[in-house]
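In C-alpha coordinates, the next block holds one chain alone, the form predicted alone.
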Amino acid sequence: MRHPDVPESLDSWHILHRMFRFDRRAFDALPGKGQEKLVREATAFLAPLAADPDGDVSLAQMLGHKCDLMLTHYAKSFDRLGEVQIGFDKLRLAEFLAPLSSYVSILELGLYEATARFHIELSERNLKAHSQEWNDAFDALLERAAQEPRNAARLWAKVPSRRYVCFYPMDKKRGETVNWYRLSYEARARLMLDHGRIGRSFHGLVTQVISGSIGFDDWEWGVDLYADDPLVFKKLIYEMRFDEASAAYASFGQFYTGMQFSLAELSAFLDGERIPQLLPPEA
(Lines of atoms letter the chains of each structure in order from A and count residues from 1; the text may use other names and numbers.)
(Lines give C-alpha, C1' and ligand atoms only; values in the text may rest on other atoms or scores of the structure.)
Protein backbone atom coordinates (compact mmCIF):
# COMPACT_ATOMS: atom_id res chain seq x y z
CA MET A 1 0.00 0.00 0.00
CA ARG A 2 1.31 3.43 -0.95
CA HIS A 3 0.84 5.98 1.82
CA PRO A 4 -0.36 9.31 0.38
CA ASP A 5 2.26 11.23 2.41
CA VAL A 6 5.19 9.19 1.06
CA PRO A 7 6.90 10.53 -2.08
CA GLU A 8 7.77 7.92 -4.67
CA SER A 9 11.22 7.52 -6.16
CA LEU A 10 12.75 5.94 -9.23
CA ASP A 11 15.56 3.59 -8.22
CA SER A 12 18.42 2.16 -10.24
CA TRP A 13 22.06 1.38 -9.43
CA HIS A 14 22.94 -0.40 -6.21
CA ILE A 15 25.98 1.47 -4.89
CA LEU A 16 28.80 0.55 -2.54
CA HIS A 17 31.36 3.12 -1.41
CA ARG A 18 34.43 1.68 0.31
CA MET A 19 37.07 3.80 2.03
CA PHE A 20 40.55 2.42 2.74
CA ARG A 21 43.82 3.43 4.32
CA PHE A 22 46.75 2.49 2.08
CA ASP A 23 49.95 1.17 3.69
CA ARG A 24 52.27 2.95 1.32
CA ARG A 25 55.46 2.04 3.17
CA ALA A 26 54.66 -1.65 3.08
CA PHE A 27 53.91 -1.40 -0.64
CA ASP A 28 57.16 0.50 -1.23
CA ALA A 29 59.03 -2.37 0.45
CA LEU A 30 57.87 -4.78 -2.26
CA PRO A 31 60.41 -5.48 -5.00
CA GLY A 32 59.61 -3.85 -8.32
CA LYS A 33 58.36 -7.05 -9.94
CA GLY A 34 56.11 -7.70 -6.95
CA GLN A 35 54.54 -4.28 -7.36
CA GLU A 36 54.03 -4.81 -11.08
CA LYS A 37 52.37 -8.18 -10.52
CA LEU A 38 50.03 -6.68 -7.92
CA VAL A 39 49.02 -3.84 -10.25
CA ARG A 40 48.39 -6.23 -13.16
CA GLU A 41 46.20 -8.45 -10.98
CA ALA A 42 44.16 -5.54 -9.63
CA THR A 43 43.78 -3.96 -13.07
CA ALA A 44 42.66 -7.26 -14.59
CA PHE A 45 39.99 -7.53 -11.89
CA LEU A 46 38.73 -3.94 -12.06
CA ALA A 47 38.85 -3.32 -15.82
CA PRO A 48 35.84 -5.52 -16.68
CA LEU A 49 33.82 -3.76 -13.96
CA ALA A 50 34.54 -0.35 -15.48
CA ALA A 51 33.56 -1.65 -18.95
CA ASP A 52 30.46 -3.52 -17.78
CA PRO A 53 27.20 -2.06 -19.20
CA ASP A 54 25.48 -3.41 -16.07
CA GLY A 55 27.74 -1.58 -13.64
CA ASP A 56 30.71 0.70 -13.13
CA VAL A 57 33.62 1.31 -10.77
CA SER A 58 35.63 4.39 -9.92
CA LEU A 59 38.75 5.10 -7.89
CA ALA A 60 39.62 8.29 -6.05
CA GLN A 61 42.67 9.48 -4.14
CA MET A 62 41.24 11.08 -1.02
CA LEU A 63 42.57 14.03 0.94
CA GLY A 64 43.06 14.15 4.70
CA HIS A 65 43.26 11.50 7.38
CA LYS A 66 39.86 9.82 6.92
CA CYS A 67 41.01 7.56 4.10
CA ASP A 68 43.52 7.35 1.26
CA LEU A 69 41.45 5.54 -1.37
CA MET A 70 37.73 5.46 -2.12
CA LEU A 71 36.30 2.80 -4.40
CA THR A 72 32.78 3.36 -5.71
CA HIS A 73 31.01 0.41 -7.32
CA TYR A 74 27.70 0.47 -9.23
CA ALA A 75 25.80 -2.78 -9.87
CA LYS A 76 22.26 -3.89 -10.61
CA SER A 77 21.90 -5.98 -7.45
CA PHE A 78 23.22 -6.28 -3.93
CA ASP A 79 24.37 -9.79 -4.81
CA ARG A 80 26.67 -8.39 -7.49
CA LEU A 81 28.05 -5.82 -5.04
CA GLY A 82 28.79 -8.70 -2.69
CA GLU A 83 30.52 -10.77 -5.37
CA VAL A 84 32.79 -7.87 -6.28
CA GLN A 85 33.51 -7.03 -2.64
CA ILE A 86 34.71 -10.59 -2.02
CA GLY A 87 36.70 -10.66 -5.24
CA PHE A 88 38.41 -7.37 -4.45
CA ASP A 89 39.26 -8.53 -0.94
CA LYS A 90 40.98 -11.60 -2.40
CA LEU A 91 43.38 -9.45 -4.44
CA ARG A 92 46.96 -9.12 -3.26
CA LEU A 93 46.34 -5.37 -3.20
CA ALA A 94 43.94 -5.87 -0.28
CA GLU A 95 46.90 -6.84 1.92
CA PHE A 96 47.92 -3.17 1.79
CA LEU A 97 44.45 -1.68 2.27
CA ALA A 98 42.80 -1.32 5.68
CA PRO A 99 39.02 -0.77 5.45
CA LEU A 100 37.99 2.36 7.35
CA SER A 101 34.39 2.97 6.31
CA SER A 102 31.77 2.06 3.74
CA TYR A 103 28.34 3.10 2.56
CA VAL A 104 25.52 1.07 0.99
CA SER A 105 22.75 2.75 -0.98
CA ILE A 106 20.63 2.73 -4.14
CA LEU A 107 20.62 5.59 -6.63
CA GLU A 108 17.27 7.36 -6.55
CA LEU A 109 15.39 10.16 -8.24
CA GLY A 110 12.84 11.71 -5.88
CA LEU A 111 9.37 12.35 -7.26
CA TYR A 112 7.79 14.83 -4.87
CA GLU A 113 5.96 16.77 -7.58
CA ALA A 114 5.15 13.72 -9.68
CA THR A 115 3.74 11.69 -6.77
CA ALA A 116 1.18 14.39 -6.02
CA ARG A 117 0.21 14.49 -9.69
CA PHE A 118 -0.18 10.71 -9.77
CA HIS A 119 -2.60 10.74 -6.84
CA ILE A 120 -4.65 13.53 -8.43
CA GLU A 121 -4.74 11.79 -11.80
CA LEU A 122 -5.88 8.48 -10.34
CA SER A 123 -8.51 10.23 -8.25
CA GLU A 124 -9.84 11.97 -11.35
CA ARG A 125 -10.09 8.56 -13.01
CA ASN A 126 -12.34 7.47 -10.11
CA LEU A 127 -10.12 4.55 -9.20
CA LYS A 128 -10.53 3.16 -5.71
CA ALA A 129 -7.41 4.00 -3.74
CA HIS A 130 -5.04 1.04 -3.32
CA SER A 131 -7.24 -1.34 -5.28
CA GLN A 132 -5.46 -3.64 -7.71
CA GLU A 133 -6.54 -1.42 -10.60
CA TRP A 134 -5.27 1.65 -8.76
CA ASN A 135 -1.92 -0.02 -7.98
CA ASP A 136 -1.49 -1.16 -11.58
CA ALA A 137 -2.25 2.35 -12.85
CA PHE A 138 0.19 3.87 -10.34
CA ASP A 139 2.91 1.45 -11.45
CA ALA A 140 2.24 2.42 -15.08
CA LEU A 141 2.67 6.10 -14.19
CA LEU A 142 5.96 5.32 -12.44
CA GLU A 143 7.16 3.38 -15.47
CA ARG A 144 6.21 6.28 -17.71
CA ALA A 145 8.21 8.63 -15.47
CA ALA A 146 11.22 6.29 -15.64
CA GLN A 147 11.08 6.35 -19.45
CA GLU A 148 11.12 10.14 -19.68
CA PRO A 149 14.41 11.00 -21.42
CA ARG A 150 15.75 13.21 -18.64
CA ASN A 151 15.03 10.61 -15.95
CA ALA A 152 16.20 7.63 -18.00
CA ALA A 153 19.54 9.30 -18.69
CA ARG A 154 20.12 10.00 -15.00
CA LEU A 155 18.96 6.63 -13.68
CA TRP A 156 21.52 4.48 -15.47
CA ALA A 157 24.36 6.96 -16.02
CA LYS A 158 27.86 5.75 -15.27
CA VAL A 159 29.94 7.33 -12.51
CA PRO A 160 30.48 10.92 -13.70
CA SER A 161 33.87 11.33 -15.34
CA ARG A 162 34.91 14.50 -13.53
CA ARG A 163 38.16 15.04 -11.66
CA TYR A 164 36.95 15.99 -8.19
CA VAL A 165 34.54 14.10 -5.96
CA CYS A 166 32.85 14.91 -2.65
CA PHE A 167 30.81 12.28 -0.81
CA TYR A 168 28.76 12.71 2.36
CA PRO A 169 25.75 11.07 4.04
CA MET A 170 22.78 13.00 5.41
CA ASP A 171 19.49 12.69 7.28
CA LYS A 172 16.31 14.67 7.59
CA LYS A 173 15.80 15.59 11.25
CA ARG A 174 13.13 13.67 13.13
CA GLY A 175 13.52 14.85 16.72
CA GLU A 176 10.92 15.89 19.25
CA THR A 177 10.82 19.56 18.24
CA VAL A 178 12.00 19.46 14.61
CA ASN A 179 10.68 16.56 12.55
CA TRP A 180 10.72 16.57 8.77
CA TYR A 181 8.38 13.59 8.67
CA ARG A 182 5.65 15.40 10.60
CA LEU A 183 5.41 18.16 7.99
CA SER A 184 2.55 17.96 5.52
CA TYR A 185 3.26 16.53 2.08
CA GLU A 186 2.63 19.95 0.55
CA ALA A 187 5.14 21.63 2.88
CA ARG A 188 7.84 19.04 2.18
CA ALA A 189 7.23 19.25 -1.57
CA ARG A 190 7.55 23.04 -1.50
CA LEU A 191 10.78 22.89 0.49
CA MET A 192 12.28 20.28 -1.83
CA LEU A 193 11.31 22.32 -4.87
CA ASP A 194 13.13 25.34 -3.42
CA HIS A 195 16.08 23.12 -2.50
CA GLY A 196 16.25 21.76 -6.03
CA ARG A 197 16.36 25.23 -7.54
CA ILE A 198 19.72 25.84 -5.86
CA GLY A 199 21.14 22.65 -7.31
CA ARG A 200 19.87 23.54 -10.77
CA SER A 201 21.53 26.95 -10.53
CA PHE A 202 24.86 25.06 -10.59
CA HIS A 203 23.91 23.14 -13.74
CA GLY A 204 26.98 22.30 -15.78
CA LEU A 205 29.34 23.02 -12.89
CA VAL A 206 28.53 19.97 -10.77
CA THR A 207 27.03 16.52 -11.31
CA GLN A 208 25.02 15.28 -8.35
CA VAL A 209 24.21 11.65 -7.56
CA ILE A 210 21.69 11.07 -4.76
CA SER A 211 21.32 7.57 -3.35
CA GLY A 212 18.79 6.35 -0.81
CA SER A 213 20.04 4.34 2.15
CA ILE A 214 17.08 4.08 4.52
CA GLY A 215 17.21 0.52 5.79
CA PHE A 216 20.65 -0.05 4.25
CA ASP A 217 23.06 2.13 6.24
CA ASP A 218 23.29 4.49 9.21
CA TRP A 219 22.11 7.58 7.33
CA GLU A 220 19.12 8.13 5.07
CA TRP A 221 20.85 9.38 1.92
CA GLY A 222 24.28 9.43 0.37
CA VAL A 223 25.30 12.40 -1.78
CA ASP A 224 28.07 12.30 -4.40
CA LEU A 225 29.15 15.55 -6.04
CA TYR A 226 31.47 15.57 -9.05
CA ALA A 227 33.06 18.68 -10.55
CA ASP A 228 36.01 19.96 -12.57
CA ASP A 229 36.77 22.56 -9.88
CA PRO A 230 36.58 21.60 -6.17
CA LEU A 231 35.63 25.17 -5.22
CA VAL A 232 32.19 24.38 -6.63
CA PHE A 233 31.55 21.99 -3.72
CA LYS A 234 32.11 24.76 -1.18
CA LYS A 235 29.93 27.26 -3.01
CA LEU A 236 27.07 24.83 -3.63
CA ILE A 237 26.94 23.34 -0.15
CA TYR A 238 27.32 26.72 1.54
CA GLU A 239 24.47 28.19 -0.47
CA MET A 240 22.29 25.20 0.33
CA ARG A 241 22.90 25.68 4.05
CA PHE A 242 20.73 28.82 3.82
CA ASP A 243 17.90 26.88 2.18
CA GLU A 244 15.16 26.02 4.69
CA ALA A 245 15.17 22.30 3.86
CA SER A 246 18.82 22.16 4.93
CA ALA A 247 18.97 24.93 7.53
CA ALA A 248 16.05 23.61 9.57
CA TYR A 249 15.75 19.94 8.71
CA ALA A 250 19.09 18.45 7.57
CA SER A 251 21.88 16.68 9.46
CA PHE A 252 25.17 15.72 7.81
CA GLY A 253 27.76 13.01 8.37
CA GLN A 254 31.45 13.02 7.52
CA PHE A 255 32.58 14.57 4.24
CA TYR A 256 35.08 12.76 2.02
CA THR A 257 36.82 14.75 -0.70
CA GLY A 258 39.40 13.80 -3.30
CA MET A 259 40.42 13.32 -6.91
CA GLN A 260 39.12 10.63 -9.22
CA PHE A 261 41.73 8.85 -11.31
CA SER A 262 41.62 6.39 -14.16
CA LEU A 263 42.27 2.69 -13.66
CA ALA A 264 45.26 3.03 -16.00
CA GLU A 265 46.73 5.35 -13.35
CA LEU A 266 46.50 2.82 -10.51
CA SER A 267 50.25 2.22 -10.51
CA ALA A 268 50.85 5.98 -10.17
CA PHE A 269 48.63 6.07 -7.09
CA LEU A 270 50.31 3.03 -5.55
CA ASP A 271 53.94 3.97 -6.13
CA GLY A 272 53.37 7.64 -5.26
CA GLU A 273 55.82 8.93 -7.85
CA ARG A 274 53.20 11.41 -9.08
CA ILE A 275 49.54 12.29 -8.60
CA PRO A 276 47.32 9.89 -10.59
CA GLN A 277 45.20 11.59 -13.23
CA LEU A 278 41.71 11.17 -14.64
CA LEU A 279 42.45 10.48 -18.28
CA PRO A 280 40.12 11.33 -21.18
CA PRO A 281 37.74 8.45 -22.00
CA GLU A 282 39.52 7.71 -25.27
CA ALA A 283 42.93 7.43 -23.58
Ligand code: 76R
Contents of the next structure:
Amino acid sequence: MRHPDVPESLDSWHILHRMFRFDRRAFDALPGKGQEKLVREATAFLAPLAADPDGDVSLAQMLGHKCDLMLTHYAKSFDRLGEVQIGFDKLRLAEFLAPLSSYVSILELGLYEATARFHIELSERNLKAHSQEWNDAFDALLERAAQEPRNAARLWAKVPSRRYVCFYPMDKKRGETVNWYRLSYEARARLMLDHGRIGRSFHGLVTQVISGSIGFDDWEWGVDLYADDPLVFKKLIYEMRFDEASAAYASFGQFYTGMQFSLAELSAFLDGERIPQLLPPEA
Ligand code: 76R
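Beyond the form predicted alone, can we have the form predicted together with the ligand?
Then the entire complex follows, led off by the chain already shown.
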Protein backbone atom coordinates (compact mmCIF):
# COMPACT_ATOMS: atom_id res chain seq x y z
CA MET A 1 0.00 0.00 0.00
CA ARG A 2 1.11 3.51 -0.83
CA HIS A 3 4.40 2.48 -2.33
CA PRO A 4 6.44 5.61 -3.02
CA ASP A 5 6.97 4.52 -6.65
CA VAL A 6 3.24 4.45 -7.29
CA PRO A 7 1.45 7.70 -8.09
CA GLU A 8 -1.87 7.98 -6.29
CA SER A 9 -5.06 8.83 -8.12
CA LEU A 10 -8.41 10.25 -7.21
CA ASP A 11 -11.10 7.97 -8.54
CA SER A 12 -14.74 8.67 -9.26
CA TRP A 13 -17.23 7.51 -11.89
CA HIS A 14 -17.37 3.84 -12.79
CA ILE A 15 -17.70 3.90 -16.55
CA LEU A 16 -19.05 1.47 -19.10
CA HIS A 17 -18.68 2.25 -22.78
CA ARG A 18 -20.80 0.04 -25.02
CA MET A 19 -20.46 -0.04 -28.78
CA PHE A 20 -23.32 -1.41 -30.89
CA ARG A 21 -24.16 -2.13 -34.49
CA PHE A 22 -27.66 -0.89 -35.29
CA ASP A 23 -29.77 -3.05 -37.59
CA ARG A 24 -31.25 -0.19 -39.53
CA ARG A 25 -33.02 -2.34 -42.10
CA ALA A 26 -34.85 -4.36 -39.48
CA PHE A 27 -35.80 -1.18 -37.61
CA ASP A 28 -37.04 0.47 -40.83
CA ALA A 29 -39.26 -2.55 -41.44
CA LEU A 30 -41.16 -1.91 -38.19
CA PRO A 31 -44.48 -0.11 -38.57
CA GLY A 32 -44.41 3.56 -37.46
CA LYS A 33 -46.44 2.80 -34.33
CA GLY A 34 -44.01 0.04 -33.34
CA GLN A 35 -41.06 2.39 -33.81
CA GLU A 36 -42.70 5.04 -31.66
CA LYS A 37 -43.40 2.60 -28.86
CA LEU A 38 -39.86 1.39 -28.87
CA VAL A 39 -38.45 4.95 -28.75
CA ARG A 40 -40.81 5.82 -25.90
CA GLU A 41 -39.73 2.77 -23.91
CA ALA A 42 -36.01 3.44 -24.44
CA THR A 43 -36.39 7.13 -23.62
CA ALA A 44 -38.29 6.33 -20.42
CA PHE A 45 -35.42 4.04 -19.40
CA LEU A 46 -32.56 6.39 -20.31
CA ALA A 47 -33.99 9.79 -19.22
CA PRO A 48 -33.75 9.09 -15.47
CA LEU A 49 -30.14 7.91 -15.96
CA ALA A 50 -29.22 11.19 -17.64
CA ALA A 51 -30.98 13.21 -14.93
CA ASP A 52 -29.46 11.18 -12.09
CA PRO A 53 -27.04 13.19 -9.91
CA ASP A 54 -25.33 9.85 -9.18
CA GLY A 55 -24.55 9.10 -12.79
CA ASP A 56 -24.98 10.04 -16.41
CA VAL A 57 -25.53 8.52 -19.80
CA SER A 58 -24.52 9.75 -23.22
CA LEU A 59 -25.33 8.60 -26.74
CA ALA A 60 -23.20 9.07 -29.81
CA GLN A 61 -23.66 8.33 -33.47
CA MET A 62 -20.39 6.77 -34.53
CA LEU A 63 -18.64 6.94 -37.90
CA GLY A 64 -17.46 3.93 -39.87
CA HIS A 65 -17.81 0.19 -39.50
CA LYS A 66 -16.57 -0.26 -35.93
CA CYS A 67 -19.96 0.62 -34.46
CA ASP A 68 -23.03 2.75 -35.14
CA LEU A 69 -23.93 3.73 -31.60
CA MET A 70 -21.83 4.28 -28.50
CA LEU A 71 -23.46 4.43 -25.10
CA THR A 72 -21.38 5.84 -22.25
CA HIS A 73 -22.73 5.20 -18.77
CA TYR A 74 -21.33 6.76 -15.57
CA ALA A 75 -22.38 5.29 -12.22
CA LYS A 76 -21.10 5.09 -8.67
CA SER A 77 -20.52 1.33 -8.66
CA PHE A 78 -19.97 -1.61 -10.96
CA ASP A 79 -23.16 -3.08 -9.50
CA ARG A 80 -25.13 -0.15 -10.87
CA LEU A 81 -23.40 -0.44 -14.26
CA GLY A 82 -24.43 -4.10 -14.31
CA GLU A 83 -28.02 -3.33 -13.37
CA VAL A 84 -28.31 -0.78 -16.15
CA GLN A 85 -26.60 -3.09 -18.65
CA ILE A 86 -29.30 -5.70 -18.02
CA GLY A 87 -32.09 -3.12 -18.03
CA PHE A 88 -30.90 -1.77 -21.35
CA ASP A 89 -30.63 -5.25 -22.84
CA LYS A 90 -34.23 -5.92 -21.88
CA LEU A 91 -35.46 -2.96 -23.93
CA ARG A 92 -37.13 -3.78 -27.24
CA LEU A 93 -34.60 -1.46 -28.85
CA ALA A 94 -31.86 -3.94 -27.89
CA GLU A 95 -33.29 -6.43 -30.41
CA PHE A 96 -31.89 -4.10 -33.06
CA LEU A 97 -28.52 -3.51 -31.40
CA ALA A 98 -25.66 -6.01 -31.61
CA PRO A 99 -22.88 -5.44 -29.06
CA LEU A 100 -19.55 -5.10 -30.88
CA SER A 101 -17.26 -3.87 -28.17
CA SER A 102 -17.22 -2.37 -24.71
CA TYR A 103 -14.87 -0.85 -22.18
CA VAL A 104 -14.87 -0.91 -18.37
CA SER A 105 -12.93 1.73 -16.44
CA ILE A 106 -12.97 4.18 -13.53
CA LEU A 107 -12.44 7.89 -14.01
CA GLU A 108 -9.17 9.01 -12.44
CA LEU A 109 -7.18 12.14 -11.83
CA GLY A 110 -3.52 11.25 -11.66
CA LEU A 111 -1.57 12.77 -8.78
CA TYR A 112 2.08 12.52 -9.77
CA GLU A 113 3.14 15.80 -8.19
CA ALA A 114 0.90 15.57 -5.15
CA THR A 115 1.94 12.00 -4.28
CA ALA A 116 5.57 13.04 -4.03
CA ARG A 117 4.56 15.99 -1.84
CA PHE A 118 2.50 13.73 0.43
CA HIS A 119 5.43 11.37 1.02
CA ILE A 120 7.71 14.28 1.86
CA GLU A 121 5.15 15.94 4.11
CA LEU A 122 4.57 12.73 6.09
CA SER A 123 8.27 12.02 6.50
CA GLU A 124 8.73 15.60 7.74
CA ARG A 125 6.05 14.94 10.34
CA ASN A 126 8.24 12.04 11.50
CA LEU A 127 5.48 9.48 11.01
CA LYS A 128 6.71 5.95 10.58
CA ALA A 129 6.07 4.93 6.97
CA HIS A 130 3.03 2.65 6.61
CA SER A 131 2.14 2.79 10.30
CA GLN A 132 -1.54 3.18 11.07
CA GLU A 133 -0.97 6.87 11.79
CA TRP A 134 0.92 7.34 8.55
CA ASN A 135 -1.81 5.61 6.55
CA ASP A 136 -4.53 7.71 8.17
CA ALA A 137 -2.59 10.90 7.50
CA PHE A 138 -2.10 9.82 3.89
CA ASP A 139 -5.82 9.16 3.48
CA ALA A 140 -6.57 12.59 4.94
CA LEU A 141 -4.25 14.24 2.40
CA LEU A 142 -5.95 12.37 -0.44
CA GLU A 143 -9.36 13.30 0.88
CA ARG A 144 -8.31 16.93 1.05
CA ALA A 145 -7.08 16.75 -2.56
CA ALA A 146 -10.42 15.28 -3.61
CA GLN A 147 -12.22 18.21 -1.95
CA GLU A 148 -10.19 20.89 -3.73
CA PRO A 149 -12.76 22.64 -5.90
CA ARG A 150 -10.77 22.13 -9.11
CA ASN A 151 -10.52 18.37 -8.51
CA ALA A 152 -14.01 17.91 -7.09
CA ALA A 153 -15.55 19.56 -10.14
CA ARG A 154 -13.63 17.31 -12.51
CA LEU A 155 -14.11 14.09 -10.56
CA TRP A 156 -17.87 14.19 -10.60
CA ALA A 157 -18.55 16.12 -13.81
CA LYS A 158 -21.23 14.80 -16.15
CA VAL A 159 -20.21 13.53 -19.60
CA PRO A 160 -18.90 16.68 -21.33
CA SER A 161 -21.63 18.17 -23.46
CA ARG A 162 -19.66 18.71 -26.64
CA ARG A 163 -20.66 17.51 -30.05
CA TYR A 164 -17.65 15.43 -31.08
CA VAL A 165 -16.27 12.49 -29.14
CA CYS A 166 -13.20 10.36 -29.67
CA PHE A 167 -12.55 7.28 -27.54
CA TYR A 168 -9.52 5.00 -27.51
CA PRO A 169 -7.76 2.74 -25.05
CA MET A 170 -4.04 2.94 -24.39
CA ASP A 171 -1.15 1.34 -22.54
CA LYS A 172 2.17 2.55 -21.27
CA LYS A 173 4.83 0.22 -22.70
CA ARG A 174 6.19 -2.63 -20.58
CA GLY A 175 8.72 -4.04 -23.04
CA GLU A 176 12.08 -5.62 -22.28
CA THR A 177 13.96 -2.44 -23.06
CA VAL A 178 11.31 0.27 -23.08
CA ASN A 179 9.37 0.00 -19.86
CA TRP A 180 7.45 2.90 -18.32
CA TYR A 181 7.04 1.00 -15.07
CA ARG A 182 10.78 0.71 -14.53
CA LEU A 183 11.47 4.43 -14.84
CA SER A 184 12.16 6.26 -11.62
CA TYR A 185 9.27 8.14 -10.05
CA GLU A 186 11.04 11.43 -10.81
CA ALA A 187 11.46 10.54 -14.48
CA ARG A 188 7.79 9.59 -14.84
CA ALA A 189 6.64 12.69 -12.94
CA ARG A 190 8.73 14.91 -15.22
CA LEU A 191 7.30 13.25 -18.35
CA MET A 192 3.75 13.62 -17.04
CA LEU A 193 4.42 17.26 -16.29
CA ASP A 194 5.46 17.80 -19.93
CA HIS A 195 2.43 15.81 -21.06
CA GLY A 196 0.14 18.03 -18.99
CA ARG A 197 1.80 21.13 -20.39
CA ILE A 198 0.96 20.14 -23.98
CA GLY A 199 -2.52 19.13 -22.89
CA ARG A 200 -3.12 22.47 -21.24
CA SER A 201 -2.14 24.36 -24.38
CA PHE A 202 -5.45 22.94 -25.73
CA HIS A 203 -7.34 24.10 -22.67
CA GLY A 204 -10.86 25.20 -23.58
CA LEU A 205 -10.71 23.49 -26.97
CA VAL A 206 -10.96 19.96 -25.67
CA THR A 207 -12.24 18.21 -22.55
CA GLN A 208 -10.42 14.99 -21.74
CA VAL A 209 -11.69 12.24 -19.48
CA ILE A 210 -8.99 9.77 -18.45
CA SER A 211 -10.23 6.57 -16.90
CA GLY A 212 -8.08 3.79 -15.49
CA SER A 213 -8.78 0.20 -16.51
CA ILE A 214 -5.86 -1.74 -15.05
CA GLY A 215 -7.50 -4.83 -13.56
CA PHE A 216 -10.75 -4.30 -15.47
CA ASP A 217 -10.16 -4.37 -19.18
CA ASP A 218 -7.64 -5.19 -21.89
CA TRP A 219 -5.81 -1.87 -21.88
CA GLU A 220 -4.56 0.30 -19.05
CA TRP A 221 -6.49 3.50 -19.69
CA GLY A 222 -9.47 4.72 -21.63
CA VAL A 223 -9.13 8.16 -23.20
CA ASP A 224 -12.29 10.12 -24.03
CA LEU A 225 -11.86 13.43 -25.77
CA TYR A 226 -14.71 15.86 -26.39
CA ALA A 227 -14.59 18.95 -28.60
CA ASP A 228 -16.74 21.29 -30.66
CA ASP A 229 -14.54 20.70 -33.71
CA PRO A 230 -13.13 17.24 -34.54
CA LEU A 231 -9.99 18.75 -36.07
CA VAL A 232 -8.90 19.52 -32.50
CA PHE A 233 -8.52 15.75 -31.84
CA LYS A 234 -6.15 15.39 -34.77
CA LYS A 235 -4.06 18.40 -33.75
CA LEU A 236 -3.88 17.45 -30.08
CA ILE A 237 -3.15 13.76 -30.55
CA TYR A 238 -0.57 14.51 -33.24
CA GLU A 239 1.21 17.02 -31.06
CA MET A 240 1.25 14.53 -28.19
CA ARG A 241 2.87 11.90 -30.39
CA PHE A 242 6.03 14.05 -30.30
CA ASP A 243 5.95 14.32 -26.55
CA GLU A 244 8.19 11.77 -24.81
CA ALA A 245 5.41 10.24 -22.68
CA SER A 246 3.54 9.28 -25.86
CA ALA A 247 6.43 9.07 -28.35
CA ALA A 248 8.43 6.56 -26.33
CA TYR A 249 5.96 4.96 -23.96
CA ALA A 250 2.39 4.90 -25.30
CA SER A 251 0.64 2.30 -27.40
CA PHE A 252 -2.93 2.60 -28.55
CA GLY A 253 -5.94 0.44 -29.29
CA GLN A 254 -8.80 1.12 -31.65
CA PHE A 255 -10.08 4.64 -32.10
CA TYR A 256 -13.82 5.35 -32.11
CA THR A 257 -15.04 8.69 -33.45
CA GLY A 258 -18.49 10.17 -33.57
CA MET A 259 -21.06 12.77 -32.65
CA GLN A 260 -22.92 12.96 -29.38
CA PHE A 261 -26.67 13.53 -29.57
CA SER A 262 -29.38 14.28 -27.06
CA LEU A 263 -31.74 11.63 -25.82
CA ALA A 264 -34.59 13.73 -27.23
CA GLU A 265 -33.02 13.08 -30.64
CA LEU A 266 -33.06 9.29 -30.31
CA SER A 267 -35.90 8.91 -32.81
CA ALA A 268 -33.98 11.01 -35.36
CA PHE A 269 -31.03 8.65 -34.99
CA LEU A 270 -33.19 5.56 -35.26
CA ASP A 271 -35.41 6.58 -38.14
CA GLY A 272 -32.46 8.16 -39.93
CA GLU A 273 -34.47 10.95 -41.50
CA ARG A 274 -32.10 13.61 -40.24
CA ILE A 275 -28.83 13.79 -38.33
CA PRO A 276 -29.53 13.69 -34.57
CA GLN A 277 -28.22 16.78 -32.80
CA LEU A 278 -26.76 17.59 -29.42
CA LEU A 279 -29.30 20.08 -28.13
CA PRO A 280 -28.29 22.88 -25.76
CA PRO A 281 -29.06 21.97 -22.14
CA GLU A 282 -32.52 23.07 -21.05
CA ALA A 283 -32.51 26.32 -19.13
O1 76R B 1 -5.29 16.34 -15.22
C2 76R B 1 -4.51 17.30 -15.40
O3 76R B 1 -4.78 18.35 -16.01
C4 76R B 1 -3.13 17.12 -14.88
C5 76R B 1 -2.23 16.75 -15.94
C6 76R B 1 -2.61 15.45 -16.66
C7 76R B 1 -2.46 14.13 -16.19
C8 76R B 1 -1.99 13.64 -14.83
C9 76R B 1 -3.12 15.37 -18.00
C10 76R B 1 -3.45 16.47 -18.77
N11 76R B 1 -3.21 14.05 -18.37
C12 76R B 1 -2.82 13.27 -17.29
C13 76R B 1 -2.77 11.88 -17.23
MN14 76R B 1 -3.60 13.32 -20.23
N15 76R B 1 -4.07 12.64 -22.07
C16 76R B 1 -3.84 11.36 -22.52
C17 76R B 1 -4.07 11.33 -23.93
O18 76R B 1 -2.94 10.38 -27.43
C19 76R B 1 -2.02 10.36 -26.57
O20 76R B 1 -0.82 10.56 -26.89
C21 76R B 1 -2.34 10.07 -25.13
C22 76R B 1 -3.84 10.12 -24.82
C23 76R B 1 -4.48 12.61 -24.31
C24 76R B 1 -4.86 13.05 -25.70
C25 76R B 1 -4.49 13.42 -23.13
C26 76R B 1 -4.86 14.76 -23.08
N27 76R B 1 -3.22 11.43 -19.60
C28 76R B 1 -2.95 11.04 -18.33
C29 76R B 1 -2.81 9.60 -18.27
C30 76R B 1 -2.49 8.74 -17.03
C31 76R B 1 -1.03 8.39 -17.14
C32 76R B 1 -0.37 7.85 -15.90
O33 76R B 1 -0.90 8.03 -14.79
O34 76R B 1 0.73 7.25 -16.06
C35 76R B 1 -3.00 9.15 -19.58
C36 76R B 1 -2.98 7.71 -20.05
C37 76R B 1 -3.24 10.31 -20.38
C38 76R B 1 -3.44 10.27 -21.76
N39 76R B 1 -4.03 15.28 -20.83
C40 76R B 1 -3.99 16.42 -20.04
C41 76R B 1 -4.65 15.61 -22.02
C42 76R B 1 -5.01 17.01 -21.97
C43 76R B 1 -5.72 17.74 -23.10
C44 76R B 1 -4.60 17.51 -20.75
C45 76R B 1 -4.78 18.93 -20.22
C46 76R B 1 -6.12 19.07 -19.59
C47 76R B 1 -6.47 20.48 -19.26
O48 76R B 1 -5.84 21.05 -18.36
O49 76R B 1 -7.39 21.01 -19.91
